[in-house]
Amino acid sequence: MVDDPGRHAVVLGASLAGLLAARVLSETFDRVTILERDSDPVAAFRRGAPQGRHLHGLLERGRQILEELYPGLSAELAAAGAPTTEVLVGSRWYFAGRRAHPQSTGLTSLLAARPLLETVLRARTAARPGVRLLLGATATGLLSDGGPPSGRAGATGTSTRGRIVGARFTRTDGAAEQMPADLVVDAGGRGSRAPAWLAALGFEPPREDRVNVDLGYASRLYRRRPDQLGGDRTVIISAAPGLRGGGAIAVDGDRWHVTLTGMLGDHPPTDPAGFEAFSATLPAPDIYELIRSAEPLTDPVPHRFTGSTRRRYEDRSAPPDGFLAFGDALCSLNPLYAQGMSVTAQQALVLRTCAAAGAGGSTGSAGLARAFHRRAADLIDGPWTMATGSDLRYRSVVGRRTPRTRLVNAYVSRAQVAAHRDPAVALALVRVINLLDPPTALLRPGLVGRTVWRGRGGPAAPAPVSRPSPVEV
């Protein structure tokens, strides 16, 4: 029920960031408008979501939440054709190199391709009451009220806060445009101009935190047969302890969707052949096997990804009133770990709490924003020290490593060896990588000794497996 008729929020992107944020402020807001450059939203892949033609991992807790956003929404996506299974039951999670035990976990892998996802939630989220999707508005700027930036002092001498009331945009015809607005939500992804933006009106940018690690990976669509990896669905190959991984997917289609990657420079290739020869060289044959026996449907297509970002809003003094940054453009983590849907899924969560908390309006808006970035925050900090930790265990990376992060890192080694043997710590492993349980349940009584005991000594070397080497096929 809105609150407050009159108020509008301006949401700029039509991702599915923008849609979470437009569809959680359409119930307090009285008009939500989206502000969408791409014309031609329906598109196989978007232009600007070029990394929608890879492969993206709804966690469990980002499904979770989307069903509880959208009611119905597996059962409408699993109707269009996209596979569901369950996390190590009809897939098939590689960690150092080794097959976690298959058991059954009660998680769903829902593998909807990233352009039926958002096809599905754009349509939801318009139906929305008072919600408007504007196509062919590219996003150049912010509008404020002319006052001070934050902590300086106004003519009468007293502190105040300078305030966002609105966004510039223009149209596909080149008309500059206008749009005033109680609340404008950036969800320009990583590459946002927000910073830019917010500098050129005399607000401080935030500050912002990195993590670089050169990835780059390159992606292929094939024909799926139903005999191929014994009818499972998914193979999930992690990076470590080497620099290359991958995935293939079921989805919409009857089409397997193949990510090769690799990290610090040491990048997939996009010609057929040596797209093949790379697979070829992970730690586990799955991939090689399955894509060396199917019909390519498309040529591989290349993406490259610098590093993690989190530009830190919740700092007192970086956002002016009014203005909120959600998805990628408030944290962008590293895709190997397919966080990124389900963490802006977590945040769609405490931006409807914070705006159903009263937040709104003139006044009430300054409250929202600055409520949500703190709360967004502390909510962040735990997948971004799992994605970072994680990515700093290569010398190459640079960054801070604590004796802290160097302990995690080893004892989550240690798990991932014994979840290969051990079915309680890989269900323990799975669950926290899903973003169900904390890190720390990692750490509960009973599963230290088994991780321990059972991750000692690295994995027993794999089975011999007939491949031809890169430089023969």
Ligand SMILES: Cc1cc2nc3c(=O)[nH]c(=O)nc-3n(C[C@H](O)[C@H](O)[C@H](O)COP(=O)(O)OP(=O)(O)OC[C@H]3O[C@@H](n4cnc5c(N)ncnc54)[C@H](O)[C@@H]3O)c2cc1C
Second form
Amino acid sequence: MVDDPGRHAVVLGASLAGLLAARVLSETFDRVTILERDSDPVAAFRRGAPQGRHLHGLLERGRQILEELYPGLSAELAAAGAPTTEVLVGSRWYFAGRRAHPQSTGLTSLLAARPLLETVLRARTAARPGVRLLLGATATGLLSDGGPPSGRAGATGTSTRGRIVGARFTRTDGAAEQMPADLVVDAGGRGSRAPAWLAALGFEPPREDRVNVDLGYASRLYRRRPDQLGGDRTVIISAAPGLRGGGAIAVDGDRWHVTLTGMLGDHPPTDPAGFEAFSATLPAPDIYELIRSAEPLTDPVPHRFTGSTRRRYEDRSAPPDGFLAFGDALCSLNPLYAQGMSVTAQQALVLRTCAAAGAGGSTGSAGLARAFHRRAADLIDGPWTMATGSDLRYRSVVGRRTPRTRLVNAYVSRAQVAAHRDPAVALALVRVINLLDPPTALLRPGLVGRTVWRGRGGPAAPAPVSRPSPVEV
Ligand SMILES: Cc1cc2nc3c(=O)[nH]c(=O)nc-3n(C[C@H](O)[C@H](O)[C@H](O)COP(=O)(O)OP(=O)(O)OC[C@H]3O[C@@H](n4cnc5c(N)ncnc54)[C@H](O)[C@@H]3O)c2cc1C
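Form predicted in complex with the named molecule, following the form predicted alone:
Next comes the full complex, this chain leading.
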């Protein structure tokens, strides 16, 4: 329902975050304009989303939210060729070199390659009433109302500070334009320039938290025959406690999308022979055995990810009214844990709630942005702690290790081993990883004893790697 027909939101970026932000804001704003730098249609090689060339697992919580926002999405993707499977049936998930106990979990893996997912979401979002997508429009700055950058920002939305009232952008022909807005949403990804634009207007840029992991990806597509991997559709081989991992997923177009990963500088090579040799060193042989006999369709392509980054816009002093950051622009997580799209989807629900509360006009877009950043920070705390806490297992990852971090990591290592032997532990673990349950679910009465007892014996020794093995701390 549109309560204020005059309200206009501008969203910067039309990748997953921009599309989801536009989708939920179209319920409460009269008009939503998305500015996207890329002018091409979505393709595997879209410049603005190079991660589209690499494996993109959609966690079950993310799939459920996308289904809520775009009813029938899973069926539409399946009809477009995206296979589905159960998380532990028809799928092989290896933790610490051992396969998690195969069993029915009720959780679905929707195996759409990222370009297909984005194509469908883009079409469905652009078809919403009031939504307009401008391609080839590069945001170059923010517009303020000229009010003072510092001042009192009240919790109710009353503020004596200046506020953001629109965005500047350029067209592909170089023409510079301005677009007024009641709300500007930064969905420009982890490389967003919004902190610099805010600083240029005199506002304080957000504090940033970082945990560097120097992660390398290399990915390659292969032709898929249904008899390969015994008919299974997914293999995920987690790296920890070693540096190397990977995944092979059956995606639309009868293809295997294979990604190899290496932490802390131990990156997979991109020459075909090196790629295959690297796959032979993973903690489980399945990917190597698959690609050894499969027909490659593309050459391996690399991607480098320096580390998880979180911008603390929830700090009281940081963002002016009329502006909010969303998706990876707010928090970009180590992609090894496949949380990014699902955490963005969770943010979309928070934004929807905050926008609905602000739509009555008592706090307007000012209260909306502040409420969103506060609630999104609470939401992000969990996945951030899971991802960075896990990375802190490696001694050379720099970050604050509390006794709790060490205890949690020791317990999760046990749970990963126990998941091989014990279906209850495997189910609890995959539900937490899929963001369906909080990590504390692993501490349920009855589960702790099984985890500690059945997780004894430590992880299988990882396959040899060319660099010194990291040490768990
Ligand atoms: C290698 C890799 C693997 C990943 N694997 C997974 C996975 O398995 N599962 C998962 O859930 N997540 C994964 N992610 C994370 C996931 O891709 C993101 O969390 C998710 O897509 C949300 O990103 P975003 O839309 O915020 O930003 P992005 O996808 O980075 O998009 C930013 C958009 O903004 C546009 N843009 C940038 N600057 C401007 C500007 N000035 N003006 C206009 N437009 C602009 C860009 O062109 C782009 O379209 C992975 C990420 C990487 C890097």
